[in-house]
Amino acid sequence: MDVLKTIPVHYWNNTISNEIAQTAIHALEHGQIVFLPQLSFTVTADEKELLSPHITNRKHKNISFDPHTNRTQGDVCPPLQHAQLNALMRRYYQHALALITSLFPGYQKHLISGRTSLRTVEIAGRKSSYKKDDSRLHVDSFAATPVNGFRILRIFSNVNPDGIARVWQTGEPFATVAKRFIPHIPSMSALEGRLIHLCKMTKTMRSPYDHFMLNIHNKMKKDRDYQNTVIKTTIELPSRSSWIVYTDQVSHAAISGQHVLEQTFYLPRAAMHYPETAPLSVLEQLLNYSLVIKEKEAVSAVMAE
């Protein structure tokens, strides 16, 4: 099966024919990374000013934007400067729920609206503990936010004004990662789960979800020898063009590239089409138990996110 499924869209909001539609969910949710090389996102003239290195805070990896509150954080922008960037992480959340909700409409009543972001920092070269190194390959796990087996939908769109490329590399498929670490993984308590929540390492429980996941993406990252002669597939993102993709399911490293606008939704299992292929679904048959906690406290999870 071929990594990238390529979509013809060329709209943020856009009427998808049922055969397109059911072409990129049947993609997407069997660990294909939906292509729009055709979709990019505009920024203006003015804009291009905040595709900088240097408007980043040394202290984050990326500039984050919360739609929930319009607040955008990591930035060392004068406040004039802020705005404008606040103003176009905003649009990009706008458009990527737009295409989210024409391309998938069944998701559209189920979705949990993540953080946006802008990264504007060159992958290659960066340094950084090996559980944040992302140019690791990965499936994608949150230490202090538990999403407690919601997905992970994540929407990219090079930005890049120079015409460069964000290189990715992907990995195995889901089910043969975690048939390869689960068994180096011991089980979490339930008072485990509750004294990491008490000292404040997470925002909400840790279900045994989290926890599995977790070690997961630590133990993919850490193994070097694994990273070394595990069978991976480089991409070429190009410049002006957009992807979509559940990273709690591909895995993936991204090796470089630089200026990357990138949104977050949280999904349920039960909202897909294919639920027999989520992470979920897959560590429960391995597992032969369930590894969520209750519904509301899970949507209280990733909206604490």
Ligand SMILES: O=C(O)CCC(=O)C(=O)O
Given for the second form:
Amino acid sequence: MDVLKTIPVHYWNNTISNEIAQTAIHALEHGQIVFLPQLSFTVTADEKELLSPHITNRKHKNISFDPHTNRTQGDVCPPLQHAQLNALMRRYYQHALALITSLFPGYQKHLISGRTSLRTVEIAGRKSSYKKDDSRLHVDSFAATPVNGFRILRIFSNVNPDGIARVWQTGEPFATVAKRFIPHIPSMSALEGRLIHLCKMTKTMRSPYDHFMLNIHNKMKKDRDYQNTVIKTTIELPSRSSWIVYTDQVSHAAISGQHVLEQTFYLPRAAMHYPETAPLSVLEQLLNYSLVIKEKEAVSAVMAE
Ligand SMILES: O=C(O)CCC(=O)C(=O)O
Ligand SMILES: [Fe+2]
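After the form predicted alone, can we look at the form predicted in complex with the ligand?
Then the entire complex follows, led off by the chain already shown.
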């Protein structure tokens, strides 16, 4: 199976043929990256200055926008420029939402919007702790934001003004990753999830699903030998292109590049066309018990982002 599945989409708000929609959903849910080489997000001449890494607050990796509150954080812009940045972030969110709902109409009713991010800092040579180092292969899992089995769907657009590609690597299929790391992860006690939440380390209660996903994420990144020896594919994602990927499923690493916009969505497994491909399904099959928690506070986990 190819890492990329190229889909010919030219506009953010398209009428998509049934055939293209079926190809796209099959590829996406089976762990391919849906690659949209003709779909570019326009940053206007007036907005070009917003792409400078100097507008990013040094404490943050990214500038982030919350579509629920319409607020942008992580920049050091004066008020007028901040408003311009906020408008750019909101526009990207709206474009991303229009695209996802036209390409995957079955998702529309169930999609939960997460953060929008603008990443203007060059990845190559960036220093960070191993857990935060996205240049190591990993599947996404966020320590402070339990998803309780919801999928993490991301759309990226390379807006590099100098025509430079973003370089990624991808690794093994999720089931292979899971089989490799699960035997080294102790199961989680019910008390543990509650304690972590009570200590305010997570926004909502951590489910067994989040416990396993976070451990897989951390163990993958920590294991130098694994990083060096696992079979990888290097891909170049050109400037003025976009791509969509389930980052909780596809083992990925961002190697180099600068200037990307990204939108995160969450989706319950029940809204998928092929729910058996979800990491939750793969893990439950391996472990033979249910990994999600039913309490109200847990179900709304991703809403609390
Ligand atoms: O910034 C990128 O290109 C990808 C980083 C990453 O690992 C992610 O967004 O999940
Ligand atoms: Fe990631």
